[in-house]
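Next up: a single chain in structure tokens, the form predicted on its own.
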Amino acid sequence: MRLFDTLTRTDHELTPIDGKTFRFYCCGPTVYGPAHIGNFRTFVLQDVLRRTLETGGMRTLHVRNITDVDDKTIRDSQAAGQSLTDFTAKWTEKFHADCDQLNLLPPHIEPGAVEHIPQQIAMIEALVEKGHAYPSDDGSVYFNIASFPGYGKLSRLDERELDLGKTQNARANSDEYEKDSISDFVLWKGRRPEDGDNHWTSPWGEGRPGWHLECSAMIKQYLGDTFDLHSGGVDLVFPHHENEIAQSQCACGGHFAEHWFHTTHLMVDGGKMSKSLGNLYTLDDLKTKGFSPMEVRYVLIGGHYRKQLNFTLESLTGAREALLKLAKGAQTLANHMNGETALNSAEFGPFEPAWEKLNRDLNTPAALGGLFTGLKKSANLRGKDAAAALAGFNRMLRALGLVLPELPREKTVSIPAEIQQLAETRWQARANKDWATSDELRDKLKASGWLVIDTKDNYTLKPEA
């Protein structure tokens, strides 16, 4: 598989460093409320990923963060009146409910980062000692940037005005700021009266770890110094991820992420997704309004994750139709096996060219896209052809973590076997142009009271009434 590179700006071929499991970690939710379909458009893409590698035959190890110690769950736990344990485990247990909905693979690890506080004590100790930070008077520590001379390659502030001499005096204590804020920025951040109990015993007095070092510090528990995969949504680049690469590295040592993949914003009809406008969707708004979180997920993964996807309503409908066309195919596929089992096979038969648009780029419209053009040319298939097909076409829907819906159940009728295979001769006439021989089995079906309907592709007999 190949893929993007944010860093370099180019595409490389993932493979494992060291060569048996290949290691990722995503940014995972702050719980201090429903995630929206912003933010699950990003997971989901992330949950796509893991499941093409896997499908691909590759081992993974997925970790994604829960954070749940920052400004706003704070702020939010004080106002609910709530420890800060209990509010974030409600919306902690909310979070996966709709992972689980929109068929997301729980990761291998999900580390909080509360209960890593002494991980992350550790790395600012590691960081004071060697001169990349320093403490300050009202009981807080901040990351020198100016002493890490690669700050800024990833978001591309190296190739700006970047005079890391300003930023002596400038320190970003907030856990986020404005994305062309070129600021200190801090650690660990002393005990304040809007904190409540919120507080732990450190070095440097009573305070809490800042937002950017609970993934350093977890991906070193976890993944060590260097590892194969770091993701996130685009606004995370600056100064989030940045910050990180410069903690981790200067802190640790090694490489950090070998390969960064970032997925773009959503946009929900032409314009910035937000509370004001009323656009701001979760999947229970969703549900409320008739779709299925499938018809979501089918949504979110029918744009490339590096284009903005216009989400709107409108969408779901087209979702809910083409996964019903989609079940269709699969159930004609498998209508046509004629008895034979379809076996769990690593070929993707008609369907190879979904799989391979999967596997460049994560390009997932080109790999929807796929499956409708594999059913297409499986459709006068037969036997243990058509069962195969159908192996390759479940084979993509688990890459693409799709489940299609039930399909209503028609009344069923037993066909003769000398009826179906009459049907069979004269759809093959048909195939040979032999015109006179496909009217004259036609007649024959309908003096046995069968009606034949043909399609373009298919056929289906019916009794007549």
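Same protein, different form: I have the form predicted on its own, so give me the form predicted together with adenosine monophosphate (AMP).
Left out here are the partners and the other molecules; the chain alone remains.
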């Protein structure tokens, strides 16, 4: 498949560096509350990327971390009167439950920052040794961005005409900051009273790691110095991913990520959905309003990942109708199989255009559109052909991670084979404009207790009330 790369601003074919397994990393959640559906836009699209690669026959290694120590987790665990471990374990569990409901494949490896303190310390030691980092008076250690000529390439800081030389003495000690305050960033934070019990021993005294460092250390451990793809929401391009590149390339010497995949924000009322703005919806909020997680997933993949997506409750109602329509279409195809089985084939049949869209810069909205077009094209298929089309349809559903709703009971009533056969013969007669036979068979069906309802290019059978 081809995918747009944030660094080079062009699209590239995705192929594993080692020729075997596509190894990729996703910055995971900060577990200090429930993730909101903006966060899930990013996680769901990463899931569709993985599913698309796997459906195309590629093996993947998916690593996604849990941020379980940073300014926010410490602050909120204290406010909750819980230990950092208990607090983050609770929210990690909630995150997993939500992922499960949204049909996200669990990553193959899910490392946590607290479990990897020694690896983070080792990376800082390497950076200090090579002259890329320096300790400060308060027991913290900073990365010297002027020591890395590549700093700012990913986020194109040069286009903002920022002079790195001028920032040499500016330092950021907090985990998050904006582009205007580009500065040396903290790798190790010297112990402060507000951190409570959350401190570890290091060569620079007690303290804790800075947020940007954890991903670099865990990537080194699980993916090595060069790997296939790195990803997150667009807000991570600067400073988080810029800082990761600096740390990793300076400490390890590899190329770091071959490809950068960033999803644009989910918006609400024209603003980015975020915890700090207080305009968020969680999965539970929407379930309370009567919507299903699959309806949420459908909405989240309903926009292209490089475009902002404005979230509305009406879009969830639209998703419900769309999913129902797909379920009905699948059932019609199944009814037309006339006893043939939907084999697990590698073909997409009428859904080939949908598959192609997915493989061209992960165009999920066009792929969804292709599901409906494919169903329309399949209306006249019968027997083996209908079975093959259904197999292609199901393959597309797996790539998109969609599970269709069960149709209301009366619609799923099973039709006896001889009735189905009569209806088929009648449909053929009708197609041949043999109205006499068609009417005769309609009466015969009625006498057996079945009504035929004709539409433009199909018919349905309903048991007489």
